[in-house]
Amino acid sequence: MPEHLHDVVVVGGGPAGLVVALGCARAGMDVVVCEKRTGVIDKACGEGLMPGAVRALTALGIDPPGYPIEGITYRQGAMAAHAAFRAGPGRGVRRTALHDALRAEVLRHGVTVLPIAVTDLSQHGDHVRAGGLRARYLVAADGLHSAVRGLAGLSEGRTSRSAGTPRWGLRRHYALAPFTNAVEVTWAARSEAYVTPVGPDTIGVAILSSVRGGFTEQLAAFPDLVTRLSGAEPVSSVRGAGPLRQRTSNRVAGRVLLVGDAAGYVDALTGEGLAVSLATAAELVRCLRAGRPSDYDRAWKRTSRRSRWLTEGLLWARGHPVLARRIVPAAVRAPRLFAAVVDQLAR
């Protein structure tokens, strides 16, 4: 009996991988997901869905529970700049709730999720082999430190000139009623703290920093936030991620395609990661449906360009202490410009 040939094997059961699997299944493709982790998947994440991400999920029929977000606030000391979303509300959503909703929809469409760790990869004329499976295409959605990206020869090493200072992320939740309906970003000398309401009685606190250290140590850089959190009970363990910047030479190598964080990552500074992952996942499915996988790298660059440029620009300013101290004051002095930037991020 001939060995079964799947249309698509997706490696990684996070949001990007599940959205690709869902899109492929809806297009009538035979798709299977390989995810070595069992149960609900969590990760360090700011958990603020931009309006564009909410719309993308709605189009997929996915409506995860969360808390409405109407804008972004930047804080530094006594200064604060706020900009409302013009394109509709965003939503603070626990990563576990998002995974639950996506996985349920994928399973409803008959997609098989296998508890397989993919550690091998070989490409052939009309198929690819990995994890004991054979498929026409393999989609690597296995995260920031993608093993498949390395197996496919698409990882680009760090260089002192181009990589910049490594940055890391930490996240924890607290049992505390939201004190705002916006994502609040507080700037310190070498780090930022993101407060995102994710429920009527829960907030998430994520810290991005160029200095490694424990959550309590990092939180100490934000004394006003420490005061706000005083007495609040932590309701999740600390999760970390990093280094955040990951470079890739291409998003396509033969029959292997990269999506989500595996496709390359700049930084979480602008909070657009999930929105970009959803948009590029849709482009990947479109290219596979058209039988033109080689078009995907160009489509990925086009779809993620605005986000990458905004993030690179803000990260460059963050890397220069004199400029970094002026980011929030500039947003306060030029509210229309700040609102325009937030509008770009929200799309």
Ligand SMILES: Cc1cc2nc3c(=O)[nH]c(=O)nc-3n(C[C@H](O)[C@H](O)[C@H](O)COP(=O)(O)OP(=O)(O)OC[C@H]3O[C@@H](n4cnc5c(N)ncnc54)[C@H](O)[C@@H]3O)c2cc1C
Given for the second form:
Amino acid sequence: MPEHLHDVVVVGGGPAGLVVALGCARAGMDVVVCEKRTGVIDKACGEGLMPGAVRALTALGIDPPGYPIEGITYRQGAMAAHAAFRAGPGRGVRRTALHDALRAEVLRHGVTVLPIAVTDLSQHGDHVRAGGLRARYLVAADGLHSAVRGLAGLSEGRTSRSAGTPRWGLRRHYALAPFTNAVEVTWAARSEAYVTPVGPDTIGVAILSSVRGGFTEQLAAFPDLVTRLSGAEPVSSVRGAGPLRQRTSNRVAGRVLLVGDAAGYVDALTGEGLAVSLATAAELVRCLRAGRPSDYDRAWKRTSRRSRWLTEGLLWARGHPVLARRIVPAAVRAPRLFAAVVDQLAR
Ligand SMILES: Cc1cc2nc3c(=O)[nH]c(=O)nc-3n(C[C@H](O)[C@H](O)[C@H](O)COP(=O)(O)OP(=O)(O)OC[C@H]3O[C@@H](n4cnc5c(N)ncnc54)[C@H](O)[C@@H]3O)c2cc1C
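Alternative state: the form predicted in complex with the named molecule, after the form predicted alone:
In what comes next, the whole complex appears, and the chain from above leads the way.
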């Protein structure tokens, strides 16, 4: 019997992979997902869905439980600048809740999620092979440290020009009523703390830093936050990720297409990873439906450009101590400019 040929194999059952699988299934394609982890998946994430991500999920009929977010507050010492979202609400959503909602919808569409860790890839004239499966196309959605990206020859090493200072992220949850219904970002000398409400009695604390260290050690750079968290019970273990910056030479190599963090990542400091993953996943499905996978790289660049440029700009300022100290004061002094930047992030 001839070996089965799927239309699409998706490697990675995180948000990007599941949204691609859903789009392919809804378009009538034969799609299968390989996910190395089983059960409901958690991940180091700030868990703030920007308004654009909430809208994209709503358009897919997905409505994960969470806590409404109406804007972003930047803090430094006694200074605070706040900008409200003008493009509708965002939402703080536990990654477990997001995964549960996406996976349920994918399974409802009859997509099989196989417990396979993909470690091989070979491309042939009219198909690709990986993880013991054969498909016309393979979508690599295997996250920040994508193995498939390397196997497809699309990873770009660090160059002295592009390297910058590596940054890492850590997160933990606490049983505490949200302080506000904004994402609060507190800036310290070499790190930022992001407090995101994810439920009426739970907040997430994510710390992004250019120095490595444990969560408690990193938290010590934010004495006000330490005071506010004192006595609150941690309700999740610490999870980490990094280095955050990952460069790719292209998003397409033959029959392999990259999406989500696997497609390249700048930093989490603008909190747009999920919004960009969802938007580029939709573009990828559009290109496959049109039978034009080679159009996807251009579509990815166009769709992610605003986010990449804003994140690169802010990261550049963050990397210069004199400028970094002036980010929050500038947001306080120029509230309209701050609101305009937040608007761009929220789209
Ligand atoms: C500290 C931190 C804070 C962040 N804060 C925010 C935020 O507030 N808002 C926001 O929008 N974004 C945020 N992000 C970014 C966001 O988490 C990512 O952009 C998002 O998770 C990307 O989704 P993904 O599906 O591409 O990757 P992932 O969620 O990483 O999923 C990849 C999946 O692939 C699977 N996998 C990996 N290798 C293989 C393999 N070989 N075979 C099979 N399966 C495999 C993994 O098990 C995983 O389930 C943050 C990131 C970090 C690190």
